[in-house]
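This document opens with one chain alone, in structure tokens, the form predicted alone.
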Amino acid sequence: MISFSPTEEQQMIVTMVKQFANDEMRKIYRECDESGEIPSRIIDTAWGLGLVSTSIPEEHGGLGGEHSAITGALIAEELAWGDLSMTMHILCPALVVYPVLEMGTEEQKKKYLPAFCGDKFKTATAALIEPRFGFDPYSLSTTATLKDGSYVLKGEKCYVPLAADADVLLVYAAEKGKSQGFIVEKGIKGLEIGEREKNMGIKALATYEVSLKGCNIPKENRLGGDKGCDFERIMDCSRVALSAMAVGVARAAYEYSRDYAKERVAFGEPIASRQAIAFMLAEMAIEVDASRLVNWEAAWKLDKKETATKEASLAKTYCDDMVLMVTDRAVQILGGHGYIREHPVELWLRNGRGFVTFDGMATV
């Protein structure tokens, strides 16, 4: 029998995560993407749920929970459906944090997870997308050349969040044709971060370019060591990820223009009542539940370590076209209150149409 609901532990889980979303990214999200801004208070707090430091081992300082695709997936909706740029910010350690505790070797856990289970967020990001036409993740510009013992890093990359204030970054380079991950340490020769890139939308999240001009790093700082790593499961892993913030916009839209559609009258009745809002928003309904089952399937079988390349495919360009669509038709249900800022709408539009855009700066 197949079930679709939570766990108990997943759901209290959730109810923490949805009391923090609506007590505290919602009460300032408008602010922190007028000033670009998110404050200290919100991420320490947001760390102290334990909700990337939980899956952890205890005898690398951690708590030594499950880390299931579900439970991340369950978070990462709830928290983008209070601002998903406060999300990718308080989830970025995980891009460091599950690659090295899924793949890494045993020296790379116990060099770089135990800086994780402090109280204090520790800043870590992975660097994959490239500023080039046609980006490819299993064709990377970026290459990763062993001479003399090490790994020389040569390339270019783009949309790095919280590049110039992270200790650790995860680069993802071609080793030979093939897809691979590089542990990069704060302050090493060539390693330059540009200026903060200037988004349409996630404007509160600080992403950067990052240079590649001959770093190089040890040889067991390739993720995996000799093995390498599975960039098929890492991947598969973002794209879980971020189908589930894609449904949490696209829920914050739906609800916000449901509720607005009922209270909105005109012409003696509320809008809610024209057939044409009624059927947008039932339509809108209908895809925000579609796509979190295909994103749930996706996460079920990364869970039971089965090829979900098929599935995490599917979830991620469903839900990349869905959060479009939900998130501009809400923007249509409110009229000319849609297109001003005085509405939350016109952001998650912005927010909604990056999707595409976002591979590799999320992960479960």
Given for the second form:
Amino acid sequence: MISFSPTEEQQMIVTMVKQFANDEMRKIYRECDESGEIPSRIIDTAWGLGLVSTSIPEEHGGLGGEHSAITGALIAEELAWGDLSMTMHILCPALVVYPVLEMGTEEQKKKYLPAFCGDKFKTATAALIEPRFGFDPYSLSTTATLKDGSYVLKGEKCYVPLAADADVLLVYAAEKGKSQGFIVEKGIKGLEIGEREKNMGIKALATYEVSLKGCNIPKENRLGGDKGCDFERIMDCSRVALSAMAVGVARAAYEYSRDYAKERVAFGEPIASRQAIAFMLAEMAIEVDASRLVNWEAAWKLDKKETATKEASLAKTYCDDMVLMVTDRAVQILGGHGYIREHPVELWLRNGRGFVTFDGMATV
Amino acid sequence: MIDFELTPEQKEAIAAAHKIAEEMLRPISRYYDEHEDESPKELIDKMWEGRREGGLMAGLDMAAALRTEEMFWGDAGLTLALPSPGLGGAAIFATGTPEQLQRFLGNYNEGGPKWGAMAMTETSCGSDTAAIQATAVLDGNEWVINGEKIFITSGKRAMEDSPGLVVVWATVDKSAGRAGMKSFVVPAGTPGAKVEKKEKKLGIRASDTVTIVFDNCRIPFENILGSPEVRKIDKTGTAGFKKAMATFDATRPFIAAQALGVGRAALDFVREALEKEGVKIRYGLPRNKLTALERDFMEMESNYKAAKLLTLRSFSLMSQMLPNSLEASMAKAKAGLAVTKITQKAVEIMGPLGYSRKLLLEKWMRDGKINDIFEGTGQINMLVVARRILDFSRDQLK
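For comparison with the form predicted alone, please write out the form predicted together with its partner chain.
So here's everything in the complex, that chain up top.
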């Protein structure tokens, strides 16, 4: 039956994450953006909320909670409202945990999942994006070739979050023209982590170029073993996660500029009393809500284990456009103040611009 | 639990309405667009016969939204012309007493086809409904109504062609401003209520839109909807005006659902036409690999989805009897704009075929535009949304 109300359990999670975003992330996000560093304290606190580990089955050391894309979307929105860099850092291990949980072989689950059930943040990441114009996740330049019982990985990746600290990387490569995932462990020969990247936004998130110069990995490290993985579903989960984060960033910008417009007086009245400003805010409010609902529908399809490519990609393009429109207007509503780094809106605009680029950098 | 699954009953409601839309509306869609002075009598009679099954009494639940979308997918003008308590009925549902509901609509299903209408707009006021000039004066046990009302949907069918009714808005005390504004039920055949001009419109031509002149039109005291008492204006607004606005909370979601139907008609048509030409929309590709056509189509489609979900949300609240003013206006503003954009783009994409009256695309573009106008223009709805999100009064945001 059509309903727009989260379950009680989801509401409790949302309340908890909202509080963390407000009390912790919002206190330091600017400092983090300027310094490029996120204090490990906050990452460990976030990890302690169990946002990723809860859904690991008991037999692998977790709590055996339900793994739901809708819940994931709710969490991602609230976190991203706090700060996008921190959100992507906190949720980064999910890039290995969820694909292994959903598509991994029994051996892969047994080998990799227990490490993510501890109290301390365990770094893991995925490498999908490649540094070239016309990058397409469905025709990757990075290749995986089976040779003498092991896979040889060759290629260049970029925008790999936390690569320098990751114990495990899920590398996506083309095998006979099809995108597949390969589990690569830290320190393996031929795996080279490049310099930390410098980006327009998400400046507090450490991302790296990664080179795979003929990395030899065991055959059984192919995600899903002989069956391989459902790459389409991996992409759809990523689209839903990123869309939810886009909604969170946009909501932050909308709320901030709305409150500012009510306070800021020009010509004797708050600027929000003028339709030119009020209508911008109304459209921002409508589009934030609409985007959230469109994304929920895609998440709901994923939870039903149905193909959601159409819904997820429509949600993603819609949210990509929406977040840019909303964050840009937030800067516009603040005028000159919006351009100054004392206010957060310029940061949200820089972060918002990135969603069209962030393929595969988050998942639900 | 967040859920988008339709119930079996909702699926049935959609299927039944879609069958009517496809088999009864589409075949005569163009004819009644081009012959606006003729009435689709056969359709009206058939729909009236099946009124109990077909559910002409729309209800306010999710199934009503879905049914409305399907019927408007078939044809907007014809669906608006079908017998229904209409906006007058909605006003009685929203603001009448149980006794009034029984008296005015209790026998609705008996006898021949009937229509209901709402008379609010005047020549000098549209969206600014608080500026209404029509008057209602209490004379003994009767209200005497005077004034001229325009743009009344189904006004002719309600007042001339059937024993229907019109809900008319008038002030009982001009000095009281919005507080003096009340609504009254005027049954067909009441002396002094006369249908005059029938408008010629851009679209929804099968639906009649008329002027009604009230000239010393007398109705019983009991025909006033809500309290006759005039309260002085306080800063929270006033009861009379709020009743009118409460009616909009119920009707705006329907207008949004109507817009969805017309928008989806255009979307479905374009998708099928493209598929026939061997063009399939490739979802999931990176943006730089998509054609301009695919981008356009995906934008139309996601706008439709966004509008639809906002609309269903406003119905969901309404069916739970929860406040939905903000959500109703959000849905109406978004859906009106979405249908405008979708149908205009559809005409563009199909080129010479889109502009030709051989196909229905140009008609849908003309029909759909009404949804961005009636029951509050897109701009008025943006104003409602803006006031709500800012928590501003009418004086703080004009």
